[in-house]
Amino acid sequence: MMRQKVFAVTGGASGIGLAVVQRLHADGHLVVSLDLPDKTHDPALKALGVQTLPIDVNDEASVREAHATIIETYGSVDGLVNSAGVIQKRQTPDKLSMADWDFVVNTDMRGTYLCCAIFGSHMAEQKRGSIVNIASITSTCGVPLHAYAPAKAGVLSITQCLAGQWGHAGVRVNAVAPGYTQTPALQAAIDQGDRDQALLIKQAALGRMVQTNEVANGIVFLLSDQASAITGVSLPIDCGWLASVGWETYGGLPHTKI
């Protein structure tokens, strides 16, 4: 019989993080979700029945706290996800104050780098393991996101950086760069007036936005031992956004002409 594996997830109790918390308990895996205090009661994480635990990825102490009380309950972790991050207003910079550039790349990128390197320094010694980190696709490409898109560059350095660090000990680290996907999060901004749905449409090759559980999917197969030969890369999951943003000098896609 095969052992359960272990796996964390960070941002566990929304967005792309619930759906792979929910993901990888159908799959009959040990989940542990890991958020802010006020969400380790969510009503979705209680109906699938896993653990829950605080944690603040901005806080070593609480990130370390969390990592070994998983440690304490089950012995080792086979895998963490980082989820936890905040999306940004669009802002120019004389608008953007630098309260909100340190919140934004503080959770997007440190939180990450910090989750990686208490979880992923455990998963060395035990000589096995896998993280997977949420990039983006403004990853490698300029949007008026002055504090968000940076902060994602830096995941997918950090990705490719420890990916190398911890190869040698059996420990892969890769990325997904999901689209415009429909969080909450991003719903909130849509209804606010911050972004245009119609436009993250028309620019989708496949013409329309990315599902959570569609994230969900790509993340879980980079943890599972069908990718033990890939790490330290960037899966894009957007709908073929970043294969159609050179149509727009040619008059748009296909299926944005009348």
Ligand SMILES: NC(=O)c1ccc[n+]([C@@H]2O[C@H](COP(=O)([O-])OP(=O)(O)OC[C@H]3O[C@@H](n4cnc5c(N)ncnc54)[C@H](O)[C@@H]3O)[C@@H](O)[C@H]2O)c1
Given for the second form:
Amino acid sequence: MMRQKVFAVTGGASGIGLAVVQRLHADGHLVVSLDLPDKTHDPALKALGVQTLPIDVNDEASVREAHATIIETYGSVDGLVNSAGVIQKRQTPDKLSMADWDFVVNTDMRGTYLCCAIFGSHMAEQKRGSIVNIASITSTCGVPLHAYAPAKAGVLSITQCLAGQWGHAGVRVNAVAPGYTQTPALQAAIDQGDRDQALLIKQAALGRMVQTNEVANGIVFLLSDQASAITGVSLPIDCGWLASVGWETYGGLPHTKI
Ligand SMILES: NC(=O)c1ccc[n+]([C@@H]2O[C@H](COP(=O)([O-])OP(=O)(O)OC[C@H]3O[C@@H](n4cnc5c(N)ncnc54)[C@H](O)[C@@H]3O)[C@@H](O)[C@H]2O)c1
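Could you switch over to the form predicted together with this ligand, since the one displayed so far is the form predicted alone?
Expanding to the full complex; the earlier chain stays at the top.
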């Protein structure tokens, strides 16, 4: 277990972010969950008793205000997890509006950069800190998500660029690349018929979806001093989805019976 530290988690009211909040809280740390204003009264967070603050990662003033409140309250912040994000409906480029493209890229890529820039610059001044961004298996391969995948490729690049920027200041910047993870966002896409759960599972070497606590485990490791020599990496937590991409060409994984 790490010594008690102060962690901020964007998107902390749901899915992967909530699992990170729960895990850090269980480990005895001070955790601030940052999410959209209508999510700050989330019952799961209330039950935990962790502090919640409103944030909109698309709005610079809102991110600055949340950061200032945390510094005012705790004096410093040791770690940041950027889990605020949206997923995208599968659409061909002629159907995908630029308004939707901007919304996804702004939230997932610009929002991640903005939070890194504001929290990370302060960490660099205090000469310590650790940031974990949420990339995706789609950061490194083509899929029919023409806004989401480029945004997640951008998150990977942001992670690498900022790792170089702040390494000498003692700030590590890493990412996790989750595969298909059982969260409210993905479940909604499955329920709406926009994703087929059987197909999501088919290509995973482990033959199942990822659970949110499994992503949280990887994030907490990267945040911790146990990862003290690790910066600028993206850790796949994908039940072996990326490792198995090439098998499709040879008829699929043995257990998929295609
Ligand atoms: N679920 C998956 O399969 C999967 C796979 C790879 C990556 N991811 C990424 O993980 C992250 C979390 O996704 P999730 O599946 O847990 O989704 P989720 O919808 O369960 O949680 C996302 C949270 O982000 C918050 N949020 C959205 N827009 C925001 C904004 N502008 N400002 C502040 N908060 C905002 C939402 O309110 C929500 O609480 C996202 O970046 C997503 O792209 C998810």
